[in-house]
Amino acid sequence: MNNTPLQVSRGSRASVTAMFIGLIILAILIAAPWWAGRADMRLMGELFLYLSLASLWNLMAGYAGLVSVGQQAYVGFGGYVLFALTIFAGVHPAVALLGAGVLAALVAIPVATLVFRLRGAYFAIGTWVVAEVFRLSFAQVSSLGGGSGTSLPTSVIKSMASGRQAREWMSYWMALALAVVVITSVFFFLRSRKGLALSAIRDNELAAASLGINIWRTKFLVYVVTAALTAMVGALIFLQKLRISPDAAFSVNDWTAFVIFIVVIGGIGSLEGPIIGTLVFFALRETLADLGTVYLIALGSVAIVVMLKAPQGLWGIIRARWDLQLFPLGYRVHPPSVKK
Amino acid sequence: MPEPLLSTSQLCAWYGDFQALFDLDLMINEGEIVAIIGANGAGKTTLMHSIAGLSINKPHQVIYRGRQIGALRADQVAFEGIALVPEGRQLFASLTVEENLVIGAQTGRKGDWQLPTVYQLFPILQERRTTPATELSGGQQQMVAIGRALMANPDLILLDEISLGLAPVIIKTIYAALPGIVEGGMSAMIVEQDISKALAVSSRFYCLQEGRVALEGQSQTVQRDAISRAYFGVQK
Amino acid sequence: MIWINALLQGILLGGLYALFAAGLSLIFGVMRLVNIAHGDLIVLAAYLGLSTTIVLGLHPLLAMIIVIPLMALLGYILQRGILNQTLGDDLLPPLLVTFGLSVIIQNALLEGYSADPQKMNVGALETASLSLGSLSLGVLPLLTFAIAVAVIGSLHWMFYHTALGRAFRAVSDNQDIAQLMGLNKRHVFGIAMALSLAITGIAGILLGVRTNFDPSIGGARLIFGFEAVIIGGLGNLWGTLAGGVILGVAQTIGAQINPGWQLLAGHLAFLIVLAVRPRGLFPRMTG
């Protein structure tokens, strides 16, 4: 027997040369207010916005197994707390947005041992009833223009910088740095040990519960964490949007079909999926978005047939062809090579 | 020779990423009860499902009646005229006793086999016609399993592992049933762990060994310590 | 005595919500899908009911006899030619592709029919109440909750006391053993569809003669479906009835408290039975 041991990787050339390609997109990104107009800076705020969504979304969906329709819950939670702590408490946007984050945590606490009573689809949907229940409370809320909303006051948006030009880089780096973090927390959760735990439930449920992995303790951390994540998005959103309505707020097509659109084509249960899948969904609307509806419904139409078809998305189809793997999640197994 | 009733030629199947049968051929004629003996993982339910349509191969390696049914879904093949009794009975739960035989009847085919003649062939049935199926005990359980296939009026019946769990005294009562159920010229395939009781019963065997034939023979005159060899895969 | 009037209302509202959740408890039971495009579906037959009493002067109750065998159609259509390839071990494909069918509908109405709110008319119906006492309800809020009654009634005979119903019960307890007795599931599965569907044409017509409809209020509908579901517990069909009687009733109550209240006062009424009875008040099986 030839005993040279098998190596065992996680890194890949690809992925070393993917990290290093992402740390400079992500300087020229920093950069983007010395190269780039504001048209084009409000576009990249709000792609970083719903690439963070996606990226949540798609750790709950395609990690966890906790498909939610319900996310805009959380979303419309973060505005909301932004709108009121930065009005009634006076707070500087920045502490209102972790202050969103915490608050949101604390929430779905009780919402999760609530929702996670239902299994499977039905949960998706007890998590959509839980989203109007807040819309509908946030509608009862007078100090915050009840149903019609209310907009943030000049004070507020002047206390966040001075001058608009200074606010506007302010908020495209929050939105950048919001992104950075998602993805990198997602990221180093995956490869942590409950990360490592969550594959094994995406796997095969039995089989992880026998090999004594909490599943349940897992799974409600994950929908906790994320809960604040989406919070603190929804909270920048609406700091960029300066105004908030239940309606805007709760958007279930907003905030949580047009996530799962991007999920599903750029390829579920992959870190890459969400970014591709953002990239298309942002090029498609900047062509398409005129069509008003009828983009909508093609939108609908491809998520269908990505869905049938080839339902690990774009990213599958990629990884299928070149064999690659941006981000080092799983390991490689190389057979030994031979030596001269 | 006239041609069998059904035969697979080349037969291969696979159970999940196991492949489970290899190059399988054999036969049976109309009329007759073939038993299929073999140790566990041998390949023989695996047999069954390819037969049964529960699992699906190519047109050409399953043959009935001269026509390729191996690539046929499992309804179809019901419809040609083949039922099969699977391991562990499989009744239905929401369904009583009575719903799950004349359930067995959906394929519309005539015959003797209708309530009534299920009934004589198992009287206990008729007093739990109205309770739950799977309330019943397993040996009653496994009337209704035999009845249910019998209410399709078969050409060919297959009968997996129908003494499985069960105490001797209704293992005794079903298999004395049996030649009552193939007098009137139904085939039967006998999937049973019991060499001796299959080969009581049947008049040819086949004997598989990892997803092989490994003996065949007349059930009557065949040699016990050749099926042991053929069996253990024991080599002289 | 308002209370009592807010009861009554509740009551017959809850005949319509569990209309709404017929269809979906159905398809549930036999398959295990849960379709999320299923308010859209009945908005979408509520607009094919106005359609047919424009096209063909017909009344909006008579449209039923088009609505109901096309909605059938289209379940089957659906059904067949969709989401037979979804069903599996794997959630997702089902969950997701209901979800795009939901949004491909919900802007389909849009195009077709603007977001301008409509409603059909029923003429001397709309009005028409019958008076106990000091009491009033409305003809057409009873005949609603009559034919919930009898649409439940005929579902519940069709389950237990027909050939269809034994293959649905049948597929539903194992697919595999089903199709050996000659059942082909994906044509079992596409009736299914179809019935939903046509129940789903009832609730459609019944909902745009009661209330104005535009093509958004899909989701709303289908939540309250989905309650009267899980308040009444899964695959019992007098429990759906009964669930959907306790939210329209929490509904009126919360109305008459503060008008603000009905929606919201319906949805902490199901939240509470999730918090206290997790498998519904009359459960039959498990999710």
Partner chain sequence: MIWINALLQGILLGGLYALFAAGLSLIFGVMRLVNIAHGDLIVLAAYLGLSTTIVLGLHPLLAMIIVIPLMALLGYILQRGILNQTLGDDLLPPLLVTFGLSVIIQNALLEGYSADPQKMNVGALETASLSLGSLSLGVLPLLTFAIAVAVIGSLHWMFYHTALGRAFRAVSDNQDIAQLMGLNKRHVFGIAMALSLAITGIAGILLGVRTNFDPSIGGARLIFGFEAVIIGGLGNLWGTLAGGVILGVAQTIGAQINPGWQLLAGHLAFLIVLAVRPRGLFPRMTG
Given for the second form:
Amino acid sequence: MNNTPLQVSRGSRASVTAMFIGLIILAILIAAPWWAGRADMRLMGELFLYLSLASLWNLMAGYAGLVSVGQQAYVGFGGYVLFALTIFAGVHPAVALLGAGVLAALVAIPVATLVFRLRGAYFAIGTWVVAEVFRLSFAQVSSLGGGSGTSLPTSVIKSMASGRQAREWMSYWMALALAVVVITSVFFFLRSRKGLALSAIRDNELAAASLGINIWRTKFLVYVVTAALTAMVGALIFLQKLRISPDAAFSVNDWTAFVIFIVVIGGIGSLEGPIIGTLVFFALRETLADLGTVYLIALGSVAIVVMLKAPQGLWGIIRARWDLQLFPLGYRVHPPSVKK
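Got the form predicted in complex with its partner chain; any chance of the form predicted alone too?
FYI, this one's just the chain on its own, none of its partners or other molecules.
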């Protein structure tokens, strides 16, 4: 009988290799202003922002089971808070970005207390209703343009940097930094004790509760943190656009429907899924966007095919085929080597 204990590890050769490749890619992306054109930088900056939104929605829906269709509430809230702080309080846009996250977290506390009384489809509808309340409320603020919206003053724009090129570089780096912060935060959160509790809740809420896990508190924490980071992403989105309006800020198509599409086709409940989904979404958008409504039909068709043929998404196919895990979250058990 072999009494050698089993070997348990989190990382693997693939994850270590992926880490080094990721660092190389990150260095290349940081240097993009010196090798990429202005249009390419704008496209990559938008990609980073959608990747951030998708990773945050995936944390809520894929791990906490909070299927929200109202995350545009915090995208728009963050954008409007940034405009209000920079225009009326004279706050620097970078500081206003952080302020948007803090205020969104504070607002998310009573909102979560309310919507957490709902379950399943009612929760999803409740989050959409909250987003509509946000939209209608900001549409009444005449100092921010009311229903037609407003633009950032020239003085605020120039406070970011001295020249146009410097502002574009700063906007790009801020989008890249925010994406790195979001992915890193989600990764380390899922590796923590709270993340372990979240995985237990996802697998079986009844069993998790029997182990002493506070399900409501864990989901509440995820909701508030996600709201704060989503608001920061929204603030940066409209800082780049330089203009905001209620319909654009709280667009369910732009900030929720497309994000859900990204997560579904990439693979819900995995950190790698939103990355793959974002790349596929932007590839389809850049290829088919000129086709008008055909573009939306194509997106819907792709989503339906993926859900039918690969419920775990594209990353689920890759993981099942090659047993890859680029972000080591769970533990791997290795059988002991047999000594002769």
